[in-house]
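Taking the form predicted on its own, here's one chain by itself in structure tokens.
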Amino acid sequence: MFKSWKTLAVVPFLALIGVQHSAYGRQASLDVSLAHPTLLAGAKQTTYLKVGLTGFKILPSETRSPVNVAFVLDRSGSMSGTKLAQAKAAAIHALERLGSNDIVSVVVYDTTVQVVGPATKLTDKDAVRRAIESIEAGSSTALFAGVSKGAAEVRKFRDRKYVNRVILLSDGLANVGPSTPSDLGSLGASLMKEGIAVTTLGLGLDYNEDLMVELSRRSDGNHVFVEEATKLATVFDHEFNDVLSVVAQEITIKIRCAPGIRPVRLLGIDGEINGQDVVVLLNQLYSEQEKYVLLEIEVPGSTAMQTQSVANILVTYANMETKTTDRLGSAISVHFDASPQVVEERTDAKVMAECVLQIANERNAEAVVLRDQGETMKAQALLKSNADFLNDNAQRFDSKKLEQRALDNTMQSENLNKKDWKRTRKGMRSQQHEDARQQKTQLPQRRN
């Protein structure tokens, strides 16, 4: 991560709620809670810290961050044709967002890794747009290089005050080079260590979702499965709306649990857990975009009417509009009361919704593991219980993202045996993804 930066905002250990505003200018918002914030007196128990960090908002007219963007195109034999056509046109397309004070470089890998376009200023997208347009298909795939080069392309210009992206393209299989998903999460988490995320497209039925997700997924980037070349544009588009709207980057945020207080896990999510500390890394939030982190925690037994002191938390970020590094600070108790009822009514709906929706997200990917190892009938078995329990708990807590996720489940296990399990599974990955990073863009719809 880098290190030196203008100025230092710092906020007290206050309950922080809203958009914050300091001497510099606006902060983020943290939100932190508890799922029972009222707990049954008398007995060790389990419950959830949820730690939000939401972007504040910037408007069209504003001046925002500039960008350094590598596009790491595919060109392998499969990409011939339609395909390479459309990801030229979206990529030329997604120039006309761009300004004179962006960088972009272009960089396309088949069996060898070309760079056609240096990382420079766009101050003359004719050019850039003349060497995304002699783009020519070509054999094999290196995606590992592909991604190697993007990366060292935007680290030409590596700065804190730029958003360092790398978008990579893909249709097919790894095939040259390292290409396991334990290698591209490898690269994918050094990536992050340097502020730079990685968002992978994969498209049409043949390219390899598990090291697509985990490139992104440890890099802490976007992925989008997309099933028809002509909907490139409108990914490309929907890319550019995160990228133009980055607010924060380098996001740690740290927990450090009262004595007493056992952190059991954490949901969805990477991150460290070291005694009574936990820590989680983000690489960059988004206008109005809430991130959260959850975690499991377990409470000693107390008596009615007393409270205990759960956590405090403390979040440092890189402020790309301030150009400071700004730090939020919270602690969070919580109390107990001898009466179910009460705790039941004081039970935060919200934080809960999303404790199901992380923990349907597990159950998922377990039930993918489960048809890829032949056992359909086990795997679709989850998914209808999967779906049961989200559906169950869409009522309690009032959640029409719970009630969709639902009928997700129900669709993905009428598949299983269908010919096209490789969409179904790309669908299901692509979603688990999603909904994990708290992805914000409302991409295509996916077919299950």
The other form holds:
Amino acid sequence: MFKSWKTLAVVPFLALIGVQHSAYGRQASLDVSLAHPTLLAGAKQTTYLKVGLTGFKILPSETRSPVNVAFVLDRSGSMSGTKLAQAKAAAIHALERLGSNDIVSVVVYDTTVQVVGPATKLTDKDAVRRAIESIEAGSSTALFAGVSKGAAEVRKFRDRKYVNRVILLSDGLANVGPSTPSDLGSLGASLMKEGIAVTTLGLGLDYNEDLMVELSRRSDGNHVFVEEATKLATVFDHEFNDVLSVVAQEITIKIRCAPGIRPVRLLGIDGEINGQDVVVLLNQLYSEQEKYVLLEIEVPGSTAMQTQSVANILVTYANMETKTTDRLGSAISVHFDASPQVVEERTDAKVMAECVLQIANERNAEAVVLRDQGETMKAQALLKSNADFLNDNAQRFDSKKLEQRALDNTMQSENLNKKDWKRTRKGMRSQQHEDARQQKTQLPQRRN
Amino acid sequence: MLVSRRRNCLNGGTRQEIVVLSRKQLIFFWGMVCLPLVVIAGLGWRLAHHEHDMARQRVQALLLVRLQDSARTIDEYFHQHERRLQVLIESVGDDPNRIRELVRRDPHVGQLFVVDVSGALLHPNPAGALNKAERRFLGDFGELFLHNDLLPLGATGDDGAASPTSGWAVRFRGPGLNLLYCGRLPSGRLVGVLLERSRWIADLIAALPDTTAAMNSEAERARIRLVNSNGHAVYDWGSLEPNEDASPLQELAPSYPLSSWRLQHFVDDEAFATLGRGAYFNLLSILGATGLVLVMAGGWFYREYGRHVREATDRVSFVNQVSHELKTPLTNIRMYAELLENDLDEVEDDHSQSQRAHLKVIVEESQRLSRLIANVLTFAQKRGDQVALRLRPAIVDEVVARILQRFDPTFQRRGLEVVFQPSAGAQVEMDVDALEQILGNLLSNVEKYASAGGRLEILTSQPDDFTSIIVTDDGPGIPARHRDRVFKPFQRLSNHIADSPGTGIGLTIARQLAQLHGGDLRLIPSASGACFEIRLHTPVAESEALS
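Next up, the form predicted together with the partner chain in place of the form predicted on its own?
Following is the full complex, with the preceding chain placed first.
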């Protein structure tokens, strides 16, 4: 894999060059750009490098990739009644969208775990339906064990050709076995290495959103805050829209910064920064979805009209359509100009808007920390200033998304009181996850 | 006064004796019933307890086998891991990019580290560019390398024995136990893997059974729990929901490196409680049955005994009544016979001589009958505590003489020589009837047993407040071995009806009356014949004392 760096090194410094290894079929498209393609000559400065990957479009009529999914359902005491009934109905409804090439397993947990439907090809839909219908409410919440067993079921048929996924539905706190966000996060990270994503659906207002979000974040899965059990069917629908439209899996984005360029940090998505090398792993890419990585870089000062090489980019992924490993390569450089006006004119509004979204998202997370510490006033002030920041940039970069987030931040700043905090916090945490990982599925939040 | 007090005292004593006797009987009866029950219960309980213990041990042995199964699953997991990790360790080279790629791709690996021969950390190199995860690793485990904790691996000890070149290391950091697998390569480098904690826990959970599987393989409700070093449950399976304070019936630690964790087996307390309870139930039914039989038998015996006692009492009271009814006509017969005797005394002829002889027999026999009835009545009264002394002033010698006179015809007919040496002439307080009865009983014995032509000696004396009357005959006497028996009721030394008539209560009553009178009746050992001493408490009559 590292040999390709040498290949890239001889490629002239041209932006947006795709190195195509698979001769047939469609590919994801790679977009490498800078927030400021032209920098002001002179002093050392900071800008953002964006590496975006967009999935090709697949039509519903096309043969999609088979999925290997484990439903992990919480049947703890708190789920009893409507919640469990709705969850069962939603899961059964979701089954309808799957076919005999797909693999489904059903795991339920309370204090203990029951694999009510072991992983099997969905040739007998009725058996799985009966397994789901037989679920009854129990007692405690062994969430870790439930996910472990669910992942083990997925692992039985784990293959690159499948979309491997665990869908966890819970309305409560994990209270049996490992139960900290970091315990669940590590598990998620380990599953991600195997290409298994965990989608977490938090039902009601009593689940532990930190734990659920961490599990999804580290495994690159979706997280949805489902306040009303009646929405579950829609949520499952959205989830399967995603699952059934995966076009690429096991995506590795490697950015090698040119000498002199210092990678500072990644915005939103986590990754490794090893000196000049930055590595970001993504679990999957959906049809028509753009997933991007924003890297803050420090560029040394230079004289006007100079061109400085910034980075080489290499992306590898498993193409779900062609069943091959695709490689995409690119390199990018930056120009220097003496005129601030030119610099301003050439600023990439789209990339800037994305950067603003991520920065505002980080501040939003800080506001949650402040509110958790009891600093309600400070949290409120931060959210309000964040809203202003978003509004300013929404106009500047003409972004509807930023406008929406400005509204969200204002709304959140008004709902920090004790009564609403539980709901607001869940909304904020799930939104932070959506924005950081550019989640496709986004359930419109109920506005108070 | 003194006598009457003593009498009361004696009466009280007697009554109490009878009450105590019946309570003793009651205790005896119930003792007979309860003692076997207690013995059976004690033995049975021990047996049942033993049975329960045995059952518990059997169950524990069974549970241990199941836990061993689970422990084997855990051990196998780590064993397989060892082989895999050994390969991984050997494939780790120098290139930090390659090492990072390994960490990035291997779902089980939390971090990899390489230490050179001198103990210096090559990767992650603290002096190089570290990523976040590497910095966190050095923060948590850096001291391992400062203190060269892992150096002994593969080193040759002082005794020349080489320690194993690879193995597990267990460290407690952060949320709990962390596992590291380290190995020394032939180059002398030490390569180690920090396993992703959540992952090996998740793998163990995946390898161990779930509740559905447990329910299919085990009929009874049970719960097996994997517990970490802090005693917190990591993973539970089995359909039983034990109480929070329930303690496991069996426990087992998996092998190293997870030896600080425990597998615990819980069983249904209620189901377990009934285990071996069959023995208790059997015991209980045996006890119940035995108890019922004993109580029934005891009750039956008690009732029978009561019936016998009642019948005997009825018989006695019947005899008593009959005797009482006989007494009046007999007195009349005696009276009229004596009157007739007096009348005949005035007529002197041959014819009257024979009539007088006949009449004498009637009088004697009626007297004898009177004594018999008196004895029966006294005996019956004694039983019913109704005997009371009627004290009045009298002279003992006179009473003795009167009685001797009454027996005179009989003695004469049997040719008995009567020697009376009176020296109790003082007027004393006494019950004349009682003395008459005592003496009458003694003399009637003499009449019955003493040989013809013998000799009867009666000596009276009055030392202090007592009167002593010694009656000696020269009959066959009473053998020494029978001396204790003669005063017991219904004891006759010969059971031959022909031998001598009598009821067998004469001496008993005589002695009882003497004792009631503050004295006693004793059999005095003598060379030949029988010698009785009557001793009565006879205070001097007040009128006499005054004069």
